[in-house]
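Here's a solo chain for you in structure tokens, the form predicted alone.
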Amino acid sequence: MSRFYFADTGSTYALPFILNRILTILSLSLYYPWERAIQLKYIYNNIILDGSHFDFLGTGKEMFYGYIKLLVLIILFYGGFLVLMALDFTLYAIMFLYIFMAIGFIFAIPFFIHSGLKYRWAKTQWRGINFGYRGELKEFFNLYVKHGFFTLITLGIYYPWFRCQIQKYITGHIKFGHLHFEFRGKGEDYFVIYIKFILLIYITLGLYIFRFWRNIFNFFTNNTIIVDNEKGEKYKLTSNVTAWSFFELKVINFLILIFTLGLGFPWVLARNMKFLIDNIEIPDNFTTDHIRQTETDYNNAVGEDAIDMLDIGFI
């Protein structure tokens, strides 16, 4: 068996997934961040490391209060846009306003970033010890407003660029125990994978989208290392995963939700995860007995569902 594994297939959260479901819909959405609690919990208690599982240890009750927030962002910002459209303003003052309130709305996602990351790591917990996110809010939103603006001005071309150095810094603010991350990825080797895909899409009929997912897997799991600064070691995560496997994984995944409904989904998400966590290498020489406490709980978790509600796909 593999040190590090997703043990489940799906089934034991078929029935948690529906009857959160319908609780979610009924209530017009209130009841999803205790939804997604369950969910977390159901997916770290699946994730075994050495023998033992994960824990999530959020509670519906404290994601909430951030969905509230988040919710109420949202409302505000595209009902002060129909609020100016039923004032019968001029087109370019609906413009410039809409223009306005989009900037102001971009400037918050370093705030969710951060304070979604800082929530989930730290009820992130595997034998008691817990994970923790240590990044500063102001380095972080300084970080994101410079390189955003640089893939602004560049029409996109910079987004390799940016996209690694937010991994560099979230990832290198990361704590496990008295153990950190590192993240090595550079921007040009993320720019070479992304000009291959523009190149390669339309050739292959879409068929290269695969090599992509996979490309951009490896990537940034070949380039995430585990310091251990009490022993002096690195350890690099490793990943060899193929395009056929992406392939397989999502043509399955998609077939699944269609002759299902939607009903499958539970067994979409234990394919999803399983693959992910199978595909990731821990090497041998790496040891988890001497892992200590060095982090604490936190709980605010405004951010924590703006993970998940604007895609963003930081980890």
The other form holds:
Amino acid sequence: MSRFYFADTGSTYALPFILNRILTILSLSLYYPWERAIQLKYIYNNIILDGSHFDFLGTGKEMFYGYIKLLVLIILFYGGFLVLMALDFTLYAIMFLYIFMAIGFIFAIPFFIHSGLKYRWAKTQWRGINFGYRGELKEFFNLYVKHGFFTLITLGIYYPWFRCQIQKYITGHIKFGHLHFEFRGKGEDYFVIYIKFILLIYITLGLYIFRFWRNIFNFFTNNTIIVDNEKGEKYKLTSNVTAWSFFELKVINFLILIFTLGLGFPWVLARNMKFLIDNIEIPDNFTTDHIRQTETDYNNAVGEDAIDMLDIGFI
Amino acid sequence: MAKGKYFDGLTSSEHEATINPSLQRLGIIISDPYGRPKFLDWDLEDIEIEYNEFAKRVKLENKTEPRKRIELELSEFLSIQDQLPKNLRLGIRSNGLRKIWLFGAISLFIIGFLIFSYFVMLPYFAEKVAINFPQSYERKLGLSVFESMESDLDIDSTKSHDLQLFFNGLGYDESKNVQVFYSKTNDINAFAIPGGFIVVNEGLINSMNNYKELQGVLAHEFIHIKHRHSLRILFRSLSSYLAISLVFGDINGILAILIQNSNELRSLSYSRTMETEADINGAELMVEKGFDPHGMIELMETLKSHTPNIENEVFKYLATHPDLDLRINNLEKVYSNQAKTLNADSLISKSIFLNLKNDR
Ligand SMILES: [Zn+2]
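What would the structure be for the form predicted together with the partner chain, rather than the form predicted alone?
Up next: the whole complex, starting with the chain shown before.
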């Protein structure tokens, strides 16, 4: 049996999914944080490493405060438009204000990412050993703005380097007990992936997209390393997904969603997770028996004010 | 006795554990790294229980730092749970069946609630909003609708002025906000736009036999405005659309319906109840102001007499103002109830009407 896999097909999530979806709709989406917490529990509990499942300890209540803040921002953004129209502002004035606000949002993104990461990893456990994210907001913000600025003035050409810098910072600050992680991906390699995409996507009538996705998945996985400073060892993750398996995943997911009118979402979620987790291979010499607890005190300081905007992405 | 896995909260190592509940304590036997048994003893007061429905495991966690835990398969835990105090038991014995019942009950309740809120609460709130909608906004909305259709209406400003005089003379509108327009359109029709605009077509005026009918039409349309009928219909359709698009997450559609509805205000079809209300309250208003409400009935007769001849055009009017016979019946009742102290001085009205009708 594989050491690292996703254990469910989606059926155990079907009932909670429908119930929670209805509650979210009825509550005008105020219930969403609770729905999200259950979904995350489902996902984490079905990720199995060496026979033990992961735990997500977060609660809907904790995520609610952050969610409300986000909701208020969104309502202000959209509702503000109607109010300004009613107050007889000129369209130019409104446009100006909105461009201004949009720039504000761009600066808020690193803050959202940071607080999301901090919360999510503080609430992740395996065999009672806590994960943690030790990035600093100020550092991350500076990094984000600096490389974001380069990306802007190069009209996006710098994006692969930007992405790698961000990934390097984030991965480098994730702790799993006394272990930590490293990301070694280079901007130029990521850039090549994009260049190939641009060159080949039209020639292949769009079919190259599956190979592109495969390349990205493999790039991020194969460049992620687990570091054990106590043993002085590094362990490289590997992935060998094929473009064909990506094709199969996406097409079947699409068909499931279409033919079930969206009710098949739990199965699609499970298929995605299975694809993601089962395709990450952990080297045999990496043993999980002696990971020491280190993050408990640090995590206790994480406040109940999470903005959990992150997608399922584990890396 | 039950078997599970023990985690000490300090490292990730996994220990096979056998647990033995007694009155105040939980006895735990684990094997240390050398295979020798090690005995642990937890105070029941320190333990928290949690059932993890997705992992199908029961977690017993010892709250004292470092937090230690034992994880058991559900069946293992159920074999010993009777020996534990009530606060450390799970109520999930008939888990599957109970869940299905609960799910059924909740869905039924939710569906019932949805139906109730869609058909009862939503119209109620829409009505409330329509009634409390600020007058200045209603006026703005109506004005934009009126302006958008003004070019099609072919308004005669001189005759509109006369018509306004006629209307003002009736004293229906005490706040003097309503504007009346004479449209040189041949449709046998008259309509009200929210915010206080009444348009009467030349076709309708020319088909009338006397000024009382015009008094009747204006009373009818004035009630539509006074009771905000069009606004109420707009808010109803808007709110049900809002509810539907909330459920299906289609917010952009709301904008579409807003635009579509403001267009529909032009050719608004009121509900039957609203028409009856406009007829009866209109007739009552006429009585109140000392006019002969029979004008309303005569109006219906006129409309009826035109029905077979100019089919196409009248059909439009009929579709929105159905059942003329029924409406006449309703009006007869008001007529028979009225106190017959009629306002004698209708000479001015009469002359304005004749002027409007004959001056081609
Ligand atoms: Zn009417």
